[in-house]
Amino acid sequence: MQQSKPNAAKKSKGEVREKKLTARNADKHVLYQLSVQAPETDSKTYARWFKRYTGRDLRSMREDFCGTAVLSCNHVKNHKDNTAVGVDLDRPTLDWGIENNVKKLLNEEQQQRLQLLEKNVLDVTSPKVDCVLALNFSYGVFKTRAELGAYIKTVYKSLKPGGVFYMDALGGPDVMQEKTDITEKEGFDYHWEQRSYDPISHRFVCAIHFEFPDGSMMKNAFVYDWRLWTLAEMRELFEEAGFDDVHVLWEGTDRKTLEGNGVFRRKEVGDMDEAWISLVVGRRA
C-alpha cells in the first residue's frame, strides 16, 4: 500500500513551495515521505481494518523496518491510549525520525507512548502488541525461506492473543521489467527504477532517485536489494508460523486510470493485473 504526507510532512511540503529544491539542498527523507508514504491516512486505515476484523480498537502497534517512524508517530496521535514501537537497524535514519517526526508530536506525553528500537526485527518479541505492520516490502531483505520464516515466527511471538500481522506485497509482469517510472511531485520528480530481476532466485534490485527543476539529480537516494516473494509463499509461511485465518487483501483497480484505487478487499483469487499491490494478513489464535 503506497504511503505519503502526514502533518509533519505538510510543513516540509510548505518548505518545498518556498524554496526551489535541488540535489544539493534537498533532504532525501523528506522527499521519501512526500513520495512514498501517507501515514496520516494509513494509520487510520489500519486501525479501521483491525476494528472491523477483530471487533477491538487498535491500541498497541509495532512498525517493523520503521525508518523515520512517521507511521508510528501518526498512530500515537490518533488516540490518547495508543502506543507504538518502531524497529529499525539504521541508526542515522532513526535519529532523523526522532528530530523531524518524534519531536514534532504535540507534547512529551505523546512522545512517551512511542518507543524506537535500534534492533534486528528477528530479535524483537516484546512488548507484546495488538498489531505488527511490515510495509513498503522491506522484508524482501530476507532472501531465503528459512530467514523469512524465522521473521514471521518472531512476529507471531510478538503478538497478543488475537493480534494481527499485516505484510504488504507487490507483483505482476510489470514489476519484473527493467524500467523506471517517473511521478511528478510538487517541486521534484520521483523516479522508481526497477534495475534488475532474476527469475531463478527472484532477486529484485530497485532504486529511488529524485530529479529537480534545475536538472540536477539525487541518484540512488535509496537502493533496495530484495527477494520478490510470492503471495503463495508468504501465505504458507504465515500458516507454518501458527497464524490462522491467513488471507489476502487485494487492491482494486480504477476503471479510468487502470491503476490501483486504494480499496483493498479480501479475495481468494487475484486478478491478472500487469502490476498489483496486496497485503497478506494473519491472526494469532
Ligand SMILES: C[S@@+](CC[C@H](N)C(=O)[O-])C[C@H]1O[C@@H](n2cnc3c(N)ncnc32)[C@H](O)[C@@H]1O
Given for the second form:
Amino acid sequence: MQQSKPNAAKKSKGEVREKKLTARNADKHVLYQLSVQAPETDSKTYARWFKRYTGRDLRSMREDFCGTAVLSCNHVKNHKDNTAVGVDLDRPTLDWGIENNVKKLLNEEQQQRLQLLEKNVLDVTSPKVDCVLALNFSYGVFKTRAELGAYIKTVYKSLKPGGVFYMDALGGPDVMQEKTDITEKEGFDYHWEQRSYDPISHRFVCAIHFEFPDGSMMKNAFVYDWRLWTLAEMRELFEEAGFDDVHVLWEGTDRKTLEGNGVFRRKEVGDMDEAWISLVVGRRA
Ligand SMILES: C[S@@+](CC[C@H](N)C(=O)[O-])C[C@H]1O[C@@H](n2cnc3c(N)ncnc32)[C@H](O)[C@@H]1O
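Structure of the form predicted in complex with the ligand, please, following the form predicted alone?
Below is the whole assembly, all chains and molecules, this chain first.
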C-alpha cells in the first residue's frame, strides 16, 4: 500500500521496525506520495462531487500528468465497474507506478480496468471518459495561452457528454515569494521551495527536497518549471473550449490555523488569502 510507511524492515521476532530514512535509502516517489497526495480520500471526493454535478456515479476517469498513477489505482479499487486511464510522458515514473502502486494495490482483475498511456496529454482524446483530472498544477508546463488552450480543448474532446473536468490551481502573494516551506512528516521533512517567480511572464520555478533525521538531504528530488496561471485565464480558456457551467471551487479557511480546511465551495468571488488552492470545474454539454 502506498500509504504504508516506507522501508519497513523485519526484525527476527516478526516485529516490524522502521529503518531510519536517509537521503541514500529513501525513494523519492514514496516520499512524494506521502507528502503531497491523499489518493484514497481524493478519489472518493472527486466521485462525490461528480455525482452532485451529474446525478450519476463516476465510473470512467482519466488522470492527466498521472505520475505514479496512485489516484487512478484508488479510483479503480473504489468500485468493481470503475475504470481509469493515466497519462504521463515519463516512462521511468510510469514504471515505478506499475511496480509500486499498480501491482501492490490492485489484483489482476482490477489491473485490467486501468490503462496507463506513455503519452503527451495534448495527444490523447480516447477512450472517452466521464471525468478528467489535471492535478498538482502540472499543466503549468504549458507556458502560452495557445498551448494551455489546446490542452483544455483536447480534454473537452475526451469527455463523454455531461463529463466533468477538474483542474486545480494555486496562487496568492505568498506563492510569488522566494521562500521554502518546510513540513514535518513521519521520518523526514518535506521542503517546498519557491525558487523564482517572474511577474512579467508568470514563469514559476519550484522544487521539492527531502531532509532526513541524520541531516542528509535529497535536493531537487523534483523540479518544476511552470507558468503560474490565474483563475481568470483558466476560466476563460475553459469557456473558449466550449465547457458549460465553468466555475471555481474555493477552499475554506480553518479559523484556528488560518490554513486551508479541505472544504471546497463554489464561489464567484475569492478571498484575499496569502496563499490558496482551488479548482476550476467545467462540464461538457
Ligand atoms: C507534478 S507531477 C504530478 C504527478 C501527479 N499527477 C500528482 O498529482 O501528484 C507532473 C507529472 O506530469 C508529467 N508531465 C509533464 N508534462 C506532461 C505532458 N505534456 N504530458 C503528459 N505528462 C506530462 C511529468 O512527467 C510528471 O510525472
